[in-house]
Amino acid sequence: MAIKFEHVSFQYKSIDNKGYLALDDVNVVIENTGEFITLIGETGSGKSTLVQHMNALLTPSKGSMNILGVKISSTAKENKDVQFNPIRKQVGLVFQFPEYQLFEETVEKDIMFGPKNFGVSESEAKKRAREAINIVGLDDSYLSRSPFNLSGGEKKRVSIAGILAMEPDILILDEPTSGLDPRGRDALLEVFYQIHTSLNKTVLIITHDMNTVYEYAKRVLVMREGALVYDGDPVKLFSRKNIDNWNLDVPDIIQLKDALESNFHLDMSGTIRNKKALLKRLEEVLS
């Protein structure tokens, strides 16, 4: 079982009634266990629209999607009588604006609400609630206060600790680390791989962060204009030359490793996609 997409296209109804195509014959399949993916791409690519479609918040205008063993259509009609429920429940969408996801008076409210609305009993939700707020680095007295009343970093926190709380089989991040500071980045990072490791669970993250991609990813796609133009491994993705052309960027460790190589003939071959396995290599070549 898997997510997987048959030529879907998907056009947003406009205001001028002439819509706007946002996916274009798209094509994917996303395993429902053991796999680490990126999704990145230019402004505007369709990279929200996509995963709405993988937890089946919006459904095609063209094609069909399979959501582990659910057919989804383009027609109202052929999709009647699909539970959607069940689908939300398994497939975890953090939105890209954490205000989308914020409604109710306190941050433990908003939290339990995503595990109650799928069956867990109140003090199941509530322990989970204090697990997850302490999982996305902020302490317990967050619980109490609205969600409203945070700075943007801090939404983002509580946002993802809603979605986490209600343990998703399938765990997508709509750009879950913009905003974040540096260290919350790391660790939240590190808090999603370690439930794909740990769990051997799917995880999917939108970023911007090249060295997030070179860092983690197994798989990366790449949207342009609402079409997959990439989907492969990060390393040859980041030796060819097109990238520009997508608006991507090299990351900071291939930047680096290649200036060390090109001006003073360190050897840094191989494979070096963190800090750590960088300052590792200098040192053995510089000592």
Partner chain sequence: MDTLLGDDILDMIEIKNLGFSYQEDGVALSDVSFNVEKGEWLTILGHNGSGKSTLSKLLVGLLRPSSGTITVDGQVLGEESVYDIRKKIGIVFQNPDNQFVGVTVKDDIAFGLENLQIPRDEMVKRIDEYANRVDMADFLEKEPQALSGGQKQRVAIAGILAMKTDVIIFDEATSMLDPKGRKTILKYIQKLNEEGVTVITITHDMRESVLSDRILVLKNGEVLKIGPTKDILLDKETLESSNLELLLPLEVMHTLEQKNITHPKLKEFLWQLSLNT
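What you are looking at is a predicted structure, and each value in this text was computed from that prediction instead of being measured. Numbering follows the first chain given and starts at 1. First, how it differs from the form predicted alone.
- For the motion between these two forms, residue 173 lies in the same rigid part as residue 257.
Moving from the form predicted together with its partner chain to the form predicted alone:
Below you will find a single chain and nothing else.
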């Protein structure tokens, strides 16, 4: 067990002192044994607030968390015995907008910043920067470039490399494919999946793209009005009748599979979660 939430609630302060309840009695466990999780829900449902608790950027108003063996409650920030840096090293959070994480004059210095901040030597930080830039699909020539002269997709990759260089056990990404075209989105998702499989990292992605959820996720969490309303298998999620109440779109693959069955009376039985599986099933039924 890496992260455990027990009855966690969080309320943002407001000008009128009434506050806004962003998390409401959340209980969840995230393992660090190579899970691939998607976190979904309407805008304002509490997704970003939830993940900011996972690496202790925010602490609960009520309830408690156990992150990598460190217990954190509402009084954690006043408790000088609670060390937050080890948590933020092992639970890496990539923000939705890469500009929040890029500030150095070169890509190499940006990627090196995190490891050096945690006491890694200059030479080791350089080595990690080269490895991380390659993992995210960019070559060494990017290391000498300014991060501010890169495309949106390249900036996202560099911000991810900066977190990977700290060698976290858990990688959390907030809307990492937003603003990308379909080809760029698919390429970046393959990077995340390779990180998950080849490095055995637990990857958690916040997304509004139900196609991503259905094709890649092994587990899906659904937030609604600050509460965790679903935690389980994506296939079972999209077979439930109440997803309309949660304002979730049906993935394209399911819509296409249903259309083939209803319009052409083809037997598309079985679990089909991506284009490759769909084409394979079509070959079987048409042969």
